[in-house]
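Below, in structure tokens: the form predicted on its own, a single chain.
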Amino acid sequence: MSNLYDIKKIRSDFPQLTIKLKKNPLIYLDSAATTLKPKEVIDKLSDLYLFKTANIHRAAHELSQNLSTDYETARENVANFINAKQNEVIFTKGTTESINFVAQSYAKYFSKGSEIIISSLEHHSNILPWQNIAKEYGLVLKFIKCLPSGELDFNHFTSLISKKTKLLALTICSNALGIINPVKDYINVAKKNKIKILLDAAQSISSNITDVKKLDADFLVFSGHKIFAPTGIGVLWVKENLLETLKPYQVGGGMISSVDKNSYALACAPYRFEAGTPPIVQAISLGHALNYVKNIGLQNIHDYEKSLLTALDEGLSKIDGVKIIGPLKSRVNICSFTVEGVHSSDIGQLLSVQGICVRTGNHCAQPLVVEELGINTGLTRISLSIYNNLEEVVACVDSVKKCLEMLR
């Protein structure tokens, strides 16, 4: 880890963190489901909203055209952070609205019959859409079974595979488990069989290093709320030579280049995709979000973030009935634990009323947590990011110490 990373000054661009629940100083351990935001990232959207509102791409004025710079400024960003290429970049209001849209534009590639296969360890968002077509087209749909350890069984998938199979869709990182799936030996093996691929990076995206390029996959989506960004922006990432195979999710304003009252012709990509007024504000307050990762360095973030890691799994190993799910070697910023005869919600009120913020329950994964891991009480999910430090990973480890002797 670098000796420029400085927690300090980074726990101070977070003003959140100011806060008390109940009387105590907030210690947020719940950045798997949202991160945080940073003040210059705040003051942009803030800035945006109070002196330079209008629409872009539509207009003539300087405001409209300013916006529009900036907003194409943004694409830049995330073409640059992912290693794309600027037209490959359309922007949604998050993960779920940018599978949806594959799922929906794809399918007309399927026959019926026609195979995808997805992991057990996907959050619903990466479940729901393709169950949804696979109900309306006739297809099947394939699950790649969890070793006891909670990582997938690569044996498995290349069992799945057969000559009907035409998409893989799977996640980077488990956001129930924290878990890294070697993606590309995945992508090695769907390429040899002419496999579509889709990657999830949403729960990757603010602490591994995204290569679009490296990782050949079709397409890529991730969350700005994920990545200090606000709610409501998203990514779609699609390889540019499948860009004018794609038909649109929507359509409407803003992705013509003509109509007349029989018919219309697509803008070029990205703009057809994107119909309506964007997410403006969103989209240009996820480019500043981005710089801000840059700055501080993702390999860093990495490496500052594993050391939390091991350090809180070095504590909670020692509490006696505490179960970590998943080989700390495997995993990043996430730590999910169960107790035996304890459920997970009342573990997650009572670090509550000490003003720690985790996450409990299913995760948005319950073929993973109920189904494949067998767990009916729940998780206890901890998750780090950049503005935690040693302290409070401390104060919770002994925060859970002191839940667990009140509760038996």
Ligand code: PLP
The other form holds:
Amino acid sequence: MSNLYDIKKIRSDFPQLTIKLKKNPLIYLDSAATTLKPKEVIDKLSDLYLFKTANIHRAAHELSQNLSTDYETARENVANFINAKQNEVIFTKGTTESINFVAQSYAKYFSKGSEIIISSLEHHSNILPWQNIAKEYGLVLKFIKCLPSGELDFNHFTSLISKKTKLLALTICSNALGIINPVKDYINVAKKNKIKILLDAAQSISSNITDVKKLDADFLVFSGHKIFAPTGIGVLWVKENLLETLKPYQVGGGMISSVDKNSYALACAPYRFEAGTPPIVQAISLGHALNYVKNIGLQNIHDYEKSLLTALDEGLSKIDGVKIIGPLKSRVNICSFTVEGVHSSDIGQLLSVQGICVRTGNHCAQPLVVEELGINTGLTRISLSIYNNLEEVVACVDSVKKCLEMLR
Ligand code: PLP
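Having seen the form predicted on its own, please provide the structure of the form predicted together with this ligand.
Shown next: the complete complex, the earlier chain at its head.
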């Protein structure tokens, strides 16, 4: 494990790790659902609510001006974190809203019969918005199939492309299996075929370097709560050349340059896309959370989590009947498994009694789990984050072993 990584210090940053569940110390292995929050981010958040409350971009008074500056600094932090320009960063309330935004705003450029390609690995949030617009505008939705390993079939992707293909919406990391897709290969092919690309970075943002310039997609989305920030804040990154053509999907205060009784003129981007009072405190807290991550270093995080995952895979694979889905080389911090004849929810409940939090079921990825992989018992998903340690991994493997002895 990395010597640069001060796990003791990091664990002490997360007060929730000190709680007990049913008299057992908490072992939180559900960070793919949402991460715990560091005290310094929450302290800054409560300071904003307790002493700095105001609305932004509107008043001449000092509180409003200070908070407006903090909000724009948060936008700058996000831009720096993903190597974007500041005006390309739009605050939303999460990944789901960001994808719906693109689907609703961009669909008007598609004609009847246009095709959208998504993958079988997607979270429902990157399926349903496309199903909706496909029905509404008469578009065709195509799914890239998985290989038996759970990885996407690249050849199948290339075979799906036609002259009518307009958009590829692809997750960087599968939330159900933890498989990281080689998205650059997909982007290169899409570009050659003049296909626009949306990347879902919800699951990859906290442990993989995200560089929108290098990736060269058109849209990228993620949620703050998956990277140590509060809920209710997300990001939609839009490549600068598309900002003018993208239509705001909702309208209201704060996004106009002028209004009369019949019409309005839009403010410049990104403000034109942020109608109404935005999630001010949440956005500023996201900025702090990103600074927290930057101080540890994403490469350190990636290496540390991978070392824990390797130990976890090793331990679980020794348990009779456990089948891990997806090769270790393609994953960083998620291990999902099935056990023949055992339903995942039984495992989840027995682990919970021992203070261990994991997620079970279809993971908002029913087309993948049920249709593609044919799994009817659900998956048990163990997801790791910066604050987990080797002792927790060993304890979890031990508990899974005991659970299965009881259940069989
Ligand atoms: N996409 C992926 C890959 C996810 O993991 C999630 C959440 O689990 C989402 C989208 C939806 O994110 P949110 O619920 O924060 O909008």
